[in-house]
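One chain follows as structure tokens, the form predicted on its own.
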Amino acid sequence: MDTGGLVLVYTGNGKGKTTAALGLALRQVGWNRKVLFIQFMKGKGNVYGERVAAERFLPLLEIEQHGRDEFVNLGNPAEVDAELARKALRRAGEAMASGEYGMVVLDEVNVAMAAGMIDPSEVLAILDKRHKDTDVVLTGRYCPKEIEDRADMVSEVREVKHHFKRGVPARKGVEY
């Protein structure tokens, strides 16, 4: 039975949501399907290991960062942060509708919605306009209920224990 493209969500307070999405992206690349991985609220000045690795998988795996290098104040995001999130969402919508990509990942889009930078109805609208064979992955804490309701799969990553609480700093290859 052909199910067409799926909508997959990784949410929750635990570590590993982006990593899970990267695993799916790697599977797509393994089957010669193109992936666009859009990172909300992450600036180009911040070097993440996935972006470095993706350069080795071009043109099948593209990572675009749409954000400033500074952290977003989620309680009161700056207008520039909201505009960058809207730009990322427009890009995602174009890519999802194009039929060019087997998968489009919206990394940290749930946080962008929770912070009020984009509205869940806008995300639902682009999901409805995507190419029939394009899988979409949405990551980030605070996934809105209407997105969970629309998704084909929702996995909640729960923190049981985290090394940050012992004072271990972010490490290359683990957190970035």
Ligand code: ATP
Contents of the next structure:
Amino acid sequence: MDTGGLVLVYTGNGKGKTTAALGLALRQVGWNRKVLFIQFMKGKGNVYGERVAAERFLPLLEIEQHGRDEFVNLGNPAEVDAELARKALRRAGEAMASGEYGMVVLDEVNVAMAAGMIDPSEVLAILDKRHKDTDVVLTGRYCPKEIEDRADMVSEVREVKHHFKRGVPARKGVEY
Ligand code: ATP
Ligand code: MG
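Please supply the corresponding structure for the form predicted in complex with the ligand (the preceding block corresponds to the form predicted on its own).
Every chain and every other molecule in the complex is listed next, the one we just looked at coming first.
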């Protein structure tokens, strides 16, 4: 059965959404499928192990950071942040339509929608135009209902406990 590309969502307040998407990306690469992993609201000054690993070992996995190094004010995002998010979305849309990629990941795009920087209808529009064999992954808390309705798979990661709550700071290899 040729199901075509799938729309896969990881949302919820527990830890594991971005890393789940990275796991899928790794699987794609194993089958020689190119992956574009777009990180919304993340500046290039933030070094993540996955980006270093991809640059060193995984030419088929392209990780792009679109955003400033500063945190986005989610309650009232700056216009410069919204513009960077819209640019990232255009890039994602082109990549999804091109047929060049087996998978395109829009990491934290749900948060960009929840903060009002991107309208869910714009995400639905690029999903409509994507190449039929390209899988798309959307991550981030607060996934809007209309996106969940369109998705083929939605997993909600629920926090049971997190080491941060007892004061363990972000660690290499675990958080970044
Ligand atoms: P990861 O990148 O580890 O898969 P995530 O994508 O599910 O996590 P985000 O909501 O994107 O998590 O948050 C990013 C950062 O916040 C991560 O470094 C993560 O460890 C941390 N984090 C995630 N969930 C929680 C939580 N429930 N409490 C505290 N910190 C969290
Ligand atoms: Mg994340």
